[in-house]
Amino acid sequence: METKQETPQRAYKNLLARYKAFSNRIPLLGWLCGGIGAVLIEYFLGDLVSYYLGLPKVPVLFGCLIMLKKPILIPGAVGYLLLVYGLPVFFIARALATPANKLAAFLAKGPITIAALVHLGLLYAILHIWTDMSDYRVLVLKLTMIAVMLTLSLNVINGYMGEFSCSHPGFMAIGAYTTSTITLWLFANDKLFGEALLPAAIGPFFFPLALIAGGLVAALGALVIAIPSFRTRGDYLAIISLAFLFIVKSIIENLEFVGGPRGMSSQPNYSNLPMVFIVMVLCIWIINNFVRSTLGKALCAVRDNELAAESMTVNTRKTKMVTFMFGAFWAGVAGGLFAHVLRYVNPGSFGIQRLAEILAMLYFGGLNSVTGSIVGAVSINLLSEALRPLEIFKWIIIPLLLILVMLYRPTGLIAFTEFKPKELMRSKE
C-alpha cells in the first residue's frame, strides 16, 4: 500500500525536478525569443493552422472564448495552443539556450539599464505582434497593464503599509476626470468645453503632463483622508476611505461641467499601446525602488510594530502620509490612462465593483510583493475576460477561486517576495 501511495508522488516530484532542471538552463532572453517566435508563427500561419484544426477563426484569447462558447471545439483550441504557442516556445528557447546565456552574460557586464532595455524591447515586441492581429487583444492588454498599476499602488498601502484602504476607485476617478478635463479643454473640440485652446498636434506630447496632473490631484485627495485618519490607529482608515469613495462619486455625479451622471466622452486617443506600456514599466520600476528604499524599509517597520518604529526615531505619521499619497498618485495616473483607453468615463465606473476587482487582484497575487501584484492583476484580469461567455456564472467561479486561494494560500500566490530584475536577467550557465 505504501508503494502505491508513494509512486504518484515520486512521479510528480521527478517530473517537477526535470522541469526545473530544464528551465534553469534557459535565461529570460531565451524564453522571450521563444515568445517572439510563437507570435510570429501565429501572425503568419495562424489562419492556416486554425483552418486545418476546424476552428472558425484565430483564437483571440488563447482559445478560452472558443472553448466556452462551443465545447465541441475544445480539441481544436488545445491543439492550436500546442502548435502555435507551446511547442514553438519550448523548442526555440531550448535551441537558443546557449547563445541566450552568452548574450545575457555579456549584458551583465554593462550597465543594468542596457540589459533592462533589451529585455523590455523583446517583451514589447511580443505584445505588439500579438495585439496586431485583433483590436480586442489591444483593449484587453491595455486594461491589464492599467490593472497592474492599480494593484501595485494599492499594495503599497494595504500591503507594505499594513493599512486597509477602500478609496482607490475614488483616486482613480479623480485622475480620470482631471486628465480628461485637461485634454478635452486644451486639445479637443468638445460639447462640454467648446473649441480647443491649443493645436491637437501637440496633444500627445502634452499627455504625460496631463497624467502627472491627474496623479497630483489624486494625491491631494489622499491628503484630505490622511490628515484625520493617521491621527488615530485601527480600522478608521477603512471607514474614512470608504466614505471618501462615496463622496467623490457623489460629487462627480452632481458636477454638470464634467458631464454629471452622463459622464465625459470623446477623449483624444492618446493612450496607445506604447504609452500604456511605458507608463506601466515606469510604475513598476518606481514602486519597486520605493519599497526597497530607506523609506520603504521604515514603512515595513511601521507595519510590523508601530511603537517599536517610533522608538527607533521613525516618524510614523509622516511615513504613512507620504506612502498614502504616493499610492494615490499612481492610482490617479492609472485612472487617466483608463479614461483615454475607453475614451469615455462616468461615475459608475468607480464604484464598489471596481474596488472589489482591485482588492481581488491584490489578495490573489499576494501582499508585500511587486511580483505578486503583477501576477494577481494579470491572472484575474485575463481570467475575467476568458470567462466572459459564462456571463453570470463568471462571478461565481472567480469568487470560488479566491476562496480556495485564501484557504490554501492565505497570503496569496506570491507574497513577501522581492522583485529582483538582476536575478531575472542573469545568465544561467
Contents of the next structure:
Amino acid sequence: METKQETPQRAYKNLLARYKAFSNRIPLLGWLCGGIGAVLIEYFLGDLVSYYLGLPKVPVLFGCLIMLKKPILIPGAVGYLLLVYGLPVFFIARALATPANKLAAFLAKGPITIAALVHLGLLYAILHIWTDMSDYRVLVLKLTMIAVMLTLSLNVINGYMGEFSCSHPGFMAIGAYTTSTITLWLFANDKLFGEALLPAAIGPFFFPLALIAGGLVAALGALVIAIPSFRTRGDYLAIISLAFLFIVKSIIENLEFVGGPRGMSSQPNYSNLPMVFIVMVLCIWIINNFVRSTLGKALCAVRDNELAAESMTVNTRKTKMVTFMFGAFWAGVAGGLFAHVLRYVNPGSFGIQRLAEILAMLYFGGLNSVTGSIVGAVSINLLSEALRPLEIFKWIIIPLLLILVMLYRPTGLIAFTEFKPKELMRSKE
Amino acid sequence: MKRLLMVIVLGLIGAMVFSTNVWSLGRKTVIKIGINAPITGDIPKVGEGTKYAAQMWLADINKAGGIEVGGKKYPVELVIEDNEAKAESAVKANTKMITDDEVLFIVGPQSSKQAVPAGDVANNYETPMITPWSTNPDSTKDRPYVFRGCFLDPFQGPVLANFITEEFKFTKAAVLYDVASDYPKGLAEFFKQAWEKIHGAGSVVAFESFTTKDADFSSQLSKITKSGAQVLFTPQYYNEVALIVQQAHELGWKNPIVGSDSWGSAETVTLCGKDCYGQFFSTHYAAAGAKGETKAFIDRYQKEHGYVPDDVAALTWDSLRLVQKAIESSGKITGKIKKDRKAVRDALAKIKNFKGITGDMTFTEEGDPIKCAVIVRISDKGEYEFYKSVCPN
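Please give the other form, namely the form predicted together with its partner chain, since only the form predicted alone has been shown so far.
Let us now look at the entire complex, which starts with that chain.
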C-alpha cells in the first residue's frame, strides 16, 4: 500500500504540478497584462515599497546590483521583487485569464498580423514604462535588443547553415561605419565631414534608410566570405572569416577620413527605444520567416550534407551566398543601431572580444532556434550587467555557466526548436 | 467588511505617501563620487591604481569627517564601477552612476577610447566628469562638463622633440608606433610634425608602424637601424616597450630610445630590465627623488599596496583632490543634485594654480589643464629619476 507522506520532494513536485496547471490556463496576453500591471505598480508605488523594505531606492536591475553590493539588503530586494513583480503578475494574470483567453481566441480568428501587433504593443508598453524609471535601464535594454539581432543573424549562418563564421563583428563594423558616415555627413556638424548638408529635422526619418544602406554594404562585404565558402567548409572557412574580420578592422584603422583608430564620435541620437524595438521586431520576424521558408529548409539540408543537398537539386551556391548576405545585412543594421546608441565607434570595439561575446550568446541560447538566440542574448547580456559588481569573479562565473550548459545541453539551452508566433499567442481554453 | 478593508488599505497607502515626504526632508545628504575604472579587461593595472588612489582619498576624507562645504560637513561615498576597458561598458557605467546612483562628480574613465563616449554621456546629463589620464583632445572638446587631469598629446609631442634636440643635438629621428591604437598613433604624428618643424622635412628618417598585440618588431627595427637614425621614439605601452627595447638592442641599436607617458607604469622596468636603464621618457611626475606632498603620497601608497604608484594613480589622486576643492568652494550643497552638479562644475572651472602632486594646474576654457611635463630618466637601479621639467610657454 502506498502511503502519502509529505516529503519535501513531493511537496515540490506538487507545487510544480499546480504551477503548471495554473500557467497552462494563462495565454500570453494574460502574462503581458500582468507585466503591465507590475510595471505600473513599480512606476507609481516603487519608491514607497522600496522605502518600507529598507532599500535605498528602487532596485534598477531586478535588485541584482543591490544584492551583490550590500548582501544585507537581500531580504529587502527579494521582498521587493515579490511585491512589485511576482505577486502582481501572478494575480493579474489569474484575474484576467478568462477575458484574456476570450480576446486571444477572438484575435486568432483574424489575420495574424493584427494579433501580433496587439501583443507587441503590450510588450512595448511594458518595456516603455519599465525603462521610464531610469535611463540606465533604457541603455541596457537597447544594447540587449541589439545583441538579440546580432545573435539571431549569426544563428542563420552558424546554426541553420552550419558554417562556422567568425566575421560577424566585421559585418557589424561595416554597418556601423557606413551608417555613421551617412548620418554624420548629412545631418551633423562635425570635424570629419564638416557642415550638415540636410536639415537635422528630417534626420530621424532618414535614419532607417541609413540603416538599410549600412546593412547592404555589410551584405556586399559578406560576398568576400560567401565565395570562398563554395569550396571550403569547417575550420578553413572559420579561418577565412577570421581573416576577413582582421581585414575590416585594419582597413578602418588606416582610413583617415573615418577617424582611423580614434574612431568617429557625436553621431546624432537617433537610436531611441521605439526605433531599436521596431528594428529588432522586424529582424526577428523576417529571420523567423526566412528560416521557415523553402530556402530555410535548403539551409538545413546544406548543413546536414552538402553533397546530398546538391544532388537533391538544392542550389548550394545560391543558398550559401544568400544566407551569408542575409546574416551580414542584419549584423550591419545592428551595427548601425549600436553606433547611434553609443554615439561613438572605434575599430577596437569590433575585435575578437566582440566575436567571443556573440558566439557565447549564440551557443548559450542554442543553435537553430530563434527562441534560443533571444534567450541567449538576453540572459548573457543581463547576467554580465547584473554581475558587474563582482568585478573579476564575473569573468569566472559566466564562462563557468557556459561550460555547464555545454556539458548538460551540448547544443545550447533551447536548440532546434521552431518559433511559432501563432502557437505562442493562442488561447489556452 | 469589504468597505472597511478598503478604507484601511487606502488609509495605509495615504500614510505611506505622507511619511515618505517627511522622511525625505530629514534625509542626510551624502556626497557621492563615481569612479569609472577598468578593473577587469585589457589594462587591469590601470584600474587597480585608480581604485587604490580613490580609496586612499576616501580614507583621508573619512578621517576629516567628510567634506566641508559652507561650514557644514557632508559624508562622502565612493561608487566604483568596472568598465571592463570597453567603450560601451564605460557608457553604461556612467549612465548608471548618473541616473541611478546620482553621483555628484565622476572621476574616470582613464583611457581615451572610453573617455570620449563616456564624456558625451556626462555632458548630456550635465554631470561634471574629470578624466585623469585621457590625452585625446576629443574627450573634452565642446563639452563644458568634462575636464581632464593631464596634458594633451599636441603638447607632449613638441616637448619631446625639443628635449631631444637640446639634450643630444640630434637631427635624425626614427619613430616606431602602433597604428591600430589611437594614443600611440596620435602622439607619433604630433612628434613627427614637431620634429620636422625643427629639422626640416625628411628629418624623420624612419616612420615605422605595427599592429596591437604584435610581438616581433625585428623587420621594423632593422629598417630603423639601417636608416641612420640617431634616436628612436616609441610612444608605446609597457608590455610593448620591453619587447621593442630588448629587440632593438639585440639588433645592434646603440642610440637612445625615448618614450612618452605610457612608459610610466611600474611594470615597464620589471619587464624590460637592464635594457631600459638610461632611457628617457616624458611623463606627468617622477617618483624617485620626489619631494613634499608627492613624496608623502608615494610613501603612503607604497606602504599600503607594496609598489611605487604609477602616473595613473598620481593623476587620479590629483583629480580627486581637484574635485574635493571644487566641492568645497562651490558654496553650498543643496541636496538638489542638478543644481549641485552645476555649482561644482563652475567651481572647478574657476580653480587657478592648483598645487597637485603632478604639478600646478589651471584649467583652460576647454577643461584641459595647463601644466608642466616631466622628463624622466630611468636610472641604473631601474628607478624613475626626475631629469627636467618642461612647461608650456
